[in-house]
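A single chain, nothing else alongside it, follows as structure tokens in the form predicted alone.
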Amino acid sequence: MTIDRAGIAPSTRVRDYVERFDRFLRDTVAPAEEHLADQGAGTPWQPALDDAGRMHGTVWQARREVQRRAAAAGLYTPHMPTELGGSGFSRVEMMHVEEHVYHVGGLGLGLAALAWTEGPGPHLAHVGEPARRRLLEPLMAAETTAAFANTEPHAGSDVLGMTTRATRDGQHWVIDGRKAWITNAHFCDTVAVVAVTEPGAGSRSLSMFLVESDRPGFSRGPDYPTMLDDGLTGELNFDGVRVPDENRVGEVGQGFALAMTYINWRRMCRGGMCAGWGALLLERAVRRARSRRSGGRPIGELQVVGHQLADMDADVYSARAMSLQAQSELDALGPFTIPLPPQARRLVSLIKVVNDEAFFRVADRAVALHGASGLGLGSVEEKLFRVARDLKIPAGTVEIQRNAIAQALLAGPDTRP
């Protein structure tokens, strides 16, 4: 397929919002991010933990405060649609954003000055009028925060096998179960929860429900420590929670076409995060083998250092320019359409796979050039490293993006001469 190399370039938005970003990581971040180290929480990116094992509440609320200042300048959300107060980018500028936000915001705060789990996503468009005011637009203007509540104990992948009920009862919902492995599960304000309504049903035996954390029988269960060590990760359960069928988001029996757009979302960001980290990575590896020195000369001059910074460049390079063509397609298909088009479909278990493997092997040579400083705790190769394995699990594995891609190719036509 011929690339339209017009459809790929930033935009002229894109460039304003990357020149409005520079000037908020400037004006704003840097100096919540001095005020931060001197007051021994630790960092964004290796933050202390409270009792619990939670993310220091100092850390928190700097990240907050970011997300806050940044909906106010028109940074948060520029991936929503204009009605719902977003900026309405497509998949290839958002990539551009994601590109640079992750490049050029490192581990930072700056950081969370683009929503990510933590803020509204796509399938949020699906919220009826009333709950959209009163749940959703204090989510654009980063006055609370969310979480996807999908996965439990006993089901990941296999979405179908979750065991959480609601229950229709008059004009409300009655929800029971249990999820686990949440991102922001220990502060979030809102939680989009996906439950069984109509059990056997198939794809359509889900639904999705906004539930807020105040509401009685709602409770936040233990932090569940991981390899990323930021203590924003925990369970949390319903117990009998009541809520109005306005809180319902999209149809009965929708649930799982929404959390799939959810999780689709966040497939296709890692184009983006994927080629901003590995530039960042890449750049770090040129200058340590610039002046690290052995026998009296630049490591990189050493063959053997220099293939390792051309895979590194291949990697980065590939994966970004096959990331960039695929959104425009998928911008072309609608990348969050339901039911998604099957060609969508594998487009974005393309971008995960891709970028998942090649960002792991950037992160994993950078750590080696880097020698002894690369494994350092809190060294930027080191949490890089934690993050790349960590991507190849989270909004369905490696592995799971593989069948789907299979799937796509055996149900396509027979393309044979």
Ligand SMILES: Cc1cc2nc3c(=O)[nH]c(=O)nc-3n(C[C@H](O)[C@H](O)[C@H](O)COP(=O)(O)OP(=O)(O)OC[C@H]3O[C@@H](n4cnc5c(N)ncnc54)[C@H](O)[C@@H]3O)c2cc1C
Contents of the next structure:
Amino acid sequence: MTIDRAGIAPSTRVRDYVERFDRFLRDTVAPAEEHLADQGAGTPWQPALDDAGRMHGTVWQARREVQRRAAAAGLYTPHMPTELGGSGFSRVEMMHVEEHVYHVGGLGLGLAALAWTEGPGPHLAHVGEPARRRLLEPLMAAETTAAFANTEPHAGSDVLGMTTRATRDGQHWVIDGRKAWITNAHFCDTVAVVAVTEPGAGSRSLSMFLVESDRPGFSRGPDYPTMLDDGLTGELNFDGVRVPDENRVGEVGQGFALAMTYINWRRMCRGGMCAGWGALLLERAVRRARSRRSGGRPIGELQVVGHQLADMDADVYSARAMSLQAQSELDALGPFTIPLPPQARRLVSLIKVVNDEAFFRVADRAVALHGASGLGLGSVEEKLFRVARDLKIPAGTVEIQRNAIAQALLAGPDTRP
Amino acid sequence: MSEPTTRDLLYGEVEDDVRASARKLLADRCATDAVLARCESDEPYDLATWRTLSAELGFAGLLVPEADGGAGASAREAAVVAEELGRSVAPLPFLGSAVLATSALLACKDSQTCPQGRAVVRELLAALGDGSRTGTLAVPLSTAPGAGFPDAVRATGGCLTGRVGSVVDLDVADVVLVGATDEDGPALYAVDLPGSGATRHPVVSLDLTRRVTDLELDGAAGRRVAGAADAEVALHAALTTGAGLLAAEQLGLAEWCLDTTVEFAKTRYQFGRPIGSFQALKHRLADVWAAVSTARSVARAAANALATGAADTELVVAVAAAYCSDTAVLAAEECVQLHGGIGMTWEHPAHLYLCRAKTSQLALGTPDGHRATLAELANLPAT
Ligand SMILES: Cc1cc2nc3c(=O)[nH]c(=O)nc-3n(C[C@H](O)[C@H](O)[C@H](O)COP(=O)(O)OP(=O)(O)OC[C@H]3O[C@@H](n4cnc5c(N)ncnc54)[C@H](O)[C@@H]3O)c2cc1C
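Since the one above is the form predicted alone, can you give the form predicted in complex with this ligand too?
Once more the chain from above appears, this time first in line as the rest of the complex follows.
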């Protein structure tokens, strides 16, 4: 089956977004970054940590301010459907947006202007009317932040192996369990938690609920220090937390599919993220190869250095090209439909595995070309190298992506590439 | 999994002597242009050289004890010969006859399950060992050491019927050892060739210097050399020895590719300078060198384990087979690529090496298969 694809060029509204984003970066973000630099709280990419190991409050607040102002400027939620207050951008459009944001935003506060894990995701399109007004709207306006709680200490790749339970009690659900490795665990106001509602029902055994952080029985666990060193990852405990049925997302038994909707969104975002950061690293590497001298000449004249640049270019260009192609095929298939056809799952996983691995090679070469300074703590290269190493694990490891691709290929004729 | 032990893997004096005489003879008789010419002739195997190697240097009977008429050497010396044969991609039935058939026979020497077969075993060991006859083992060349006993052939009253595909060196074998199921279960039979009821069907292989042939048996007479457990042990021993010594051959092949490419890089000029002065090529050759050096360590460890009957032989052989297979392909591919256009021509022998490397990568177990074996030996069963 061949898929009708939409074009992959940036649309008019993407070009408009880019212009507005650049203005926002100049007028709002740059002064905020300057101000933050004087606070002694570290940088957005290398924040100081508080006593509990969390991102320093000053850095967190600076990011929050950018989020709120980006939302007011209509920059925060271009990926969300228009009927929910977003801009309804397609995946191709979002890839251009993400690529631009990561390219020019670099590692700075500007990245916060576009919603990611902390903001509303496509899974939340499935909330009912009361929860939409009470919980989703504040997230869309960046008045609150979110977390997605799926992983548990003993259930990572094996999502269906989770043990957090949600039990119905009249018009309420009672949630018990512990979630691990949760991004934004320390600060989130609203958590989309995935829990078992029908043990033994396989991919229908889970449901998703929104839990407000002020519910009795909800508590935040310790920070998990990671290689990212951003003080944003931690544990969440649910100890008999009662939520009304209106906090349920989608149908009972749809939790796995909804978790995949969220996770697939993060996977698809790899395309623009790696294209943008990849371009940034390549530009910096070229500058370095021209300016750094060894044996009386620029290192760029050494063949092996030149070939490293060429290999970076090949990785950035090919990953970007395949991602745009795949996003456009996904737009035709419906990237967030439930159930998602095997062919779409294959494309999503291809985007993730190709980008994660290409970007890792790019970041590795970027460090190499910068020599010792590429290893300096706080340098763009060393931070993005750590990020690149991280990317291959969350949102489904690269091994799990290969499983998904193989399953889709083996699933039947409609998945023929 | 047992603890790795430290061993002396350096080549000893005897091994150096073996290498020197093998290299000299092969340079005289199996220079690459001669090998290339033979590929296109009606006689793809060089049996005259095989007989000289066997009669004068005793290479066919390296693994056969002196008491049985052989050279009484060990797998270490045999591995050195295999390296040299890999270097020259010589079209000789060493793998089929001196390694696979001979190892299977050696394992049957004291067979309790088939006392009347012992005389046959001795007769064949002597004949294969002095090169007066050549033999092979009837398994598809792709068979890994861990494969179960084959069930393709049945024997009734000493007559064998069945079909075995892609048997190495069968083309020139005077006797083939066949694993068959008879009245008492698994057994090993020796079938003389040519013989009535035994037909050979040549298969076109990528590797022009090592032929594979299908064997069709239709009531062919066989002499029983081992039964039941002995037959299974013999087959496993032959395949393990085969995989270990094939790794040595792959090492020799990779080394030839590296040496030849380094030499070429020094003498081929482009842009007014030797291509070896381009940094990118130097680094690639350095990578091949690193791989070949590692291949030497693991291949030597395998040969040593086979020679001493070490407890971890299976593990060491799996490491060598997995690593050397890929190294040979890497070295041969770099050889073709770095020779540029000339490397793509029929006249240049690089293609012989690439085709040998690629087919032997799949022979006696694939690298992935050997890694799966390693996983099992490390108590990490593959799913
Ligand atoms: C910085 C960071 C942020 C995160 N944020 C969140 C978040 O916000 N919300 C959330 O819910 N989770 C989050 N996670 C968790 C993340 O999704 C998991 O770490 C990931 O799914 C892998 O699970 P695991 O760590 O338990 O590894 P495991 O599942 O234990 O895997 C270990 C290894 O085994 C391999 N493996 C496992 N199963 C298979 C298989 N079937 N086939 C082949 N190989 C397999 C894996 O690929 C991996 O190499 C985050 C993790 C990190 C590091």
